[in-house]
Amino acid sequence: MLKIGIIGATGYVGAEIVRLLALRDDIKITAVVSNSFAGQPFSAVYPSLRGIYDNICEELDLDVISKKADFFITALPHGVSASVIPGLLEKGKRVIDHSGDFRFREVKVYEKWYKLAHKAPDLISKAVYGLPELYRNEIKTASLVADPGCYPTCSILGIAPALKNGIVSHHDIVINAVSGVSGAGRKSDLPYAFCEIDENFKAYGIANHRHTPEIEQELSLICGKTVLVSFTPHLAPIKRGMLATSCLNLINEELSPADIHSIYEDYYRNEPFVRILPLWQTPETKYVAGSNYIDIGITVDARLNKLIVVSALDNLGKGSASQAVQALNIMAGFDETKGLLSSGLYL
């Protein structure tokens, strides 16, 4: 049985990972670390797990917890992960990290956008970007996997087939995306209070959101050219869910909408968690919330010669926690879909 520890377990991402793994018969969660709730049963923090996972939360002591598991999932703030993960790797552990600390190929890009000095720059080259649809083979043998951001996962998977097949320009890509409030984490900051977000809809991080360079990095690698995107995130008064609308300039006028749809179907034909909707249909967050699926729909605007791609996922699911479980399955040699084939919540 695989033993796993979760560091930062009582945030929304950590709690979702516990929910997904607690009843697995091939995995045992042997350590849950939470400095804020140390000494308390995990089920006291999340009563929905009472009788399902009642283990006691521990303080972060690498010498103690490293003896309890072979794999660790870290759900820590940016900058903190890079101070914890080197110690785990030195002890021979394999790690899946949820922060932005190891997602970038260049340290200077991370330091510019996150405004932090990187604490473990030597590990950047060893980390694998944890998007299974792009890096499955690398994830299999990785010691450190950087779980992608939710906005990048939603955007990259929506755009990748068009860029890879050269049917759209790598210039002037515009992405407008919307996230549920849980994407901000479990905190009580005023902007996320009920009266601030209920019946409200707003843009934020315009032209400077830190997921922008992550999207640009991966799209550039896909097409072999430098890609810059105009990315605008929005906050919606929903708990979980994400939807991205990407507008791209078509450069192959001979392709029909049906041809483009076939390109998308072929690109993701063997991907268990990518669902390409019928032509002209668009995804909705209601159909993916609570799942590890991403739904992608395409529309061609013939008047402006643009491809419009709409992609939807659960920011706590395929956008973070369940995608980490997908990567864990791959790393551990399990069936990649184990524990992840449940449908969206819908209601």
The other form holds:
Number of protein chains: 4
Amino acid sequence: MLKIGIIGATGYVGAEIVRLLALRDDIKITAVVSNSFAGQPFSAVYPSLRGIYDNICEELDLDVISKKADFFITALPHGVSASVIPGLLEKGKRVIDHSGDFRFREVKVYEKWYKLAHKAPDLISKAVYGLPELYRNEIKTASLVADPGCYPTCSILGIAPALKNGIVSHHDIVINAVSGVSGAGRKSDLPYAFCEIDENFKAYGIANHRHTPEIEQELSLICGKTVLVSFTPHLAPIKRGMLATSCLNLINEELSPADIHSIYEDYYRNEPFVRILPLWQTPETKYVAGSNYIDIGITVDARLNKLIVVSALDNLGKGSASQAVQALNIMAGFDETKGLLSSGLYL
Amino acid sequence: MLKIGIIGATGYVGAEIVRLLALRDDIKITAVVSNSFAGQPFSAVYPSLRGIYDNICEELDLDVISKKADFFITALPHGVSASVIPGLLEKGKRVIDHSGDFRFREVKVYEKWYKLAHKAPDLISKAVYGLPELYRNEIKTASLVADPGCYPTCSILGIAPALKNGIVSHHDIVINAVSGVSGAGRKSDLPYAFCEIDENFKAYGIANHRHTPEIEQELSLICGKTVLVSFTPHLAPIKRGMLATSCLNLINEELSPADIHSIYEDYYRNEPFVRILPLWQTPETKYVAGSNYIDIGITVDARLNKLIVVSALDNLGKGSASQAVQALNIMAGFDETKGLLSSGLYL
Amino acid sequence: MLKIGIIGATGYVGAEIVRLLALRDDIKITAVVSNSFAGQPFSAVYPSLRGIYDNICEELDLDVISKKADFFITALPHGVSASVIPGLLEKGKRVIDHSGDFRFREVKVYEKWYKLAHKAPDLISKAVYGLPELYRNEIKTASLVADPGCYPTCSILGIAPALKNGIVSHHDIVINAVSGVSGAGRKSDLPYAFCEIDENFKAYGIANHRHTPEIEQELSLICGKTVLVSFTPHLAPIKRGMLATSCLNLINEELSPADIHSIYEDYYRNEPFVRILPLWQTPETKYVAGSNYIDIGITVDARLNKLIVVSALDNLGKGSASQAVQALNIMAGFDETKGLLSSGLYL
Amino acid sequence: MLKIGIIGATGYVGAEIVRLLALRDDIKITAVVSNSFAGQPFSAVYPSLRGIYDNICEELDLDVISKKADFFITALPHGVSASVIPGLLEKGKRVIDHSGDFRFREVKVYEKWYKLAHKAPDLISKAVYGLPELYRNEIKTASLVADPGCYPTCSILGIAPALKNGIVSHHDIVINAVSGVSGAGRKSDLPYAFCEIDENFKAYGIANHRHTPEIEQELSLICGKTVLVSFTPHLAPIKRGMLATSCLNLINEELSPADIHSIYEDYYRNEPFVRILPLWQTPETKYVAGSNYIDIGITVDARLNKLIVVSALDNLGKGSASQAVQALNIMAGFDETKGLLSSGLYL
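Output the structure of the form predicted in complex with a further copy of the same chain; the preceding block shows the form predicted alone.
Shown next: the complete complex, the earlier chain at its head.
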């Protein structure tokens, strides 16, 4: 029985991880850390878990919690993770971190976009970017895995097959993406109030969203060239779900839509959680909400010689919590798909 | 491996049953019957199940399907069930039916409220009302189980402890309840269109909803007196979820709120899916959406000497699909809770 | 041109009043007071009003604002109103107040339910309850009008015709009501966050909601007997809208449904904003959202000899802001319907 | 008093026009034509209008209705409009048409994208594209005005200032846009059912949406070059509202963001319904829902030398119904802003 501690357990990502692990027969959540709700049963904070996970939340005390578990998942704000994780690693713990702190290869990229001095720059080279489709082998033995951002997971997996196979230009990539509101975390700020969000749609973080350099880093590594992307995120009045529409320039006109579709199918042939839709079909967030799947649909605009890729995932699923569980399964030597194969709720 | 056939599989209740059973290691869905979608993969109708349950939907042909499975779940409109089920029973199959056709002890009550001549009145006495909290033993050996209605499940379980223990009057019971839109089924009628439903709230079926006599039948059996209820259903712009607010007259003033709370806790002490909230707390549909749980909260209005019971469930969960699976587990001799213990999605 | 000042203008009720008055040709909003947003243009707080009402919000300074206007509408929290309004009245201003402070005839009722010592008890006898259908004449000359609560407006107007005409018992009145989320005000508290509210439904304030005694006071005055009501409010995931379902016991069985319907039509025959639906039809919140109308539908449950009244209004319309404007029209001698006859948005 | 007939009055666009005109003192709606609801009061179809507009819907009979009004607004499906409008024009009526039938200068473009032979190709040259910001003068005297599509209005007005002033390339324009569900009309098709739409987000019509050539036609006319655009529409779970995010390549790097902002402000300086937001601010659909305004925000991505324009309108407002009323005001010689200056509902 693997003992897991979750730090930052009462945010939406943390709570989703608790939900996913609470009934596992090979994993036991031995510590849930939440400074805000220390002393309260977890199920008082999330009553859906009443009778399922009632353990008491505790404060962050590394000495105490490090005795309770061998693996930790940190779902903390960026900046905070980098100050907590070194202590865990020193005590020999393996860590999956959901902040942006360890996703970047170059500290200066992090510091520029996050406007923050990195608190543990020496750990960056040890961290593995936790996207199993790209780094499965590295994740197996990593002591520190950086759970990717939701927009990067959605965008990178949608664009990777085309870019890797050289069928689209690495220039002028335009990504427009939409997130559910839970992507902002469990916040009580006015802009996230029901009356402000419902029946409303908007763009935000134009030209400066922090997931941009994360997308660019991985796409650059995939094609071996420096990739810059125009990335515009939007907020839709849905709780969960993310959809990215990537507009890519096809390099030549020789490939048929069916050829391109085959390239996509081949690229992900052995991936359990990537589903390539039939040609011309496009995904909807409800196909994946509540699950670890990412659905990808491609359309060729022959008139403009462009490839439009639409990719959809659950920002609390493959975009964060269940992707962390997938990494955990890999790290711990479990079946990678354990506890993750269920479909989400169609409605 | 138990072989199950689902008839009427592409409605919302049927699809939810497929979702719940698709990954079971002790059950195999060997037939999904849908006249509307015969010949199409189930996952083309519900793309969330792509790669998870891709079997082809087939037409209703009793000779064909009865060779494929030993248990059947029918999620058909009322009236249709009663014409299909006799054939299944004759072939020795055990059946769980989700229509209203076999929920009533008296055929005349059915015929009055459903305005329909019953097509198999002789089977009524063999059918067991599939509410495990009331009829667990009968369900075990039944060949025909009538899966209860959503409003009745929600209302009956909320009122039963008080009525059974004689602490409230059986007169003047007023139930106001609210359903999610999926309760109407997978319909394309205009009143269920997004633009007509969203940001809207209404009552419907006042004084004539068909679940009324079902509630009255079971409450009457519980207390041994004829119970009539004022039942007013409402429609809220939510996909799943049901909440019933029952206003009951306390018979005397001697019991403290804590006493009444204890009565409720005792009544359901061994029930795995009924959760009594702490005194004064009230359930919300999001505590139970996507799960088989029903949450019940009680409040005593000392000023009026009334007991207000609020009960919440998922109309596609404990209100239909997962309750049918619970009955299936009982009938088949599986652990009653198999595959049903997960919490739903808090968001 | 009547000069109006709005105090507490940046809450949802205040902003709705600004929206309703901004383009009037007979009224000019000369002061918008908001301590939170003082110094900012009103349209920076509510960008929908950009170019329509861009005046600067100012702090509450009685000496300053009382020179700017002759009428004031206060949309302040209870307790705060009672400390501000005496100063306005002393300066000869006429005031419409939207808090609960001046709605009660008896200070002890207010103090019991609001758990607060009243700060201006001597003004209570001067205040007029601002429900034009009951107190039109008193409103005309009042210097202080208490804008009724949303639940009371919805409940009282739904029950008044039956109670006034003696066709229902004043005992055992059960009201279940549902409000849109804007009823809680422009709050950033977590329970009102989109992710907590959307796709969720709950009851709240059971047996202790402050609108209960307000309903009881007015119903008692209507029938001349002490009326107590069981009132249970609920929260639906809609921004605007309120619906009350009142369950009433018919006193005799001689009246036909058509008779009762006529009683309702007669009672409101000359009311411009009360719409009695045809018999057996029931209102929906979308019929009235964004407007000053209240729609009322009645159903007779002959089986139980009960009358079920469903009434619907917009909690920001007839339930608060536009009802205040209706009172303002009456007080100022304008056509009572000025600026208020538009339908809301069906969608 | 101008007499107006509305043909296709019971769709969402038609009903919104009725709402906008019902209380006008200078216009009288003398005929509402709806084959589906002929014989029923309009307010039975849209109960929000009870007591406000109760006239009876009638069947389409040109001889009858042409005697009732001088102006007609047709809100009919494409193809149908082209068969009805010639008859109206022959009788000397002036017409505003909301279908796609008369929006194109070249019949072959229409026929290619709409896959339909045009039924009145000779009228195309007489029709004026009803975007007042581009064709105000032509609208004044037109006998046939083609009310623009929602996506074209939103996209064209967002891009026009940059393209007209030559600061962006006319190549590689990428538009991603989102519509509310009412854009699909009052349909009872399953994909528009509440349970299928709510909490869901998707793209649709990729590379083949019929509004694409309409956008291209007008942008080409603005800059005098052939413009092709990559246009991807999406569907968000909102009833009303539209937002377009246009990604444009700046031609040089000499202009500061403030310069570009000034270009936008200057371009629309005298337009009553176009609101340019302060630099770096971006519009939200709730700023304009229910109104005739279009809000435009610009952001310069200096890193990529791109201009990101976000424009928002109400697809039932400036995107269809209220824009038709604006054109009507112009055609009839009324104040262009009459009845249209109100803000929508912020919530």
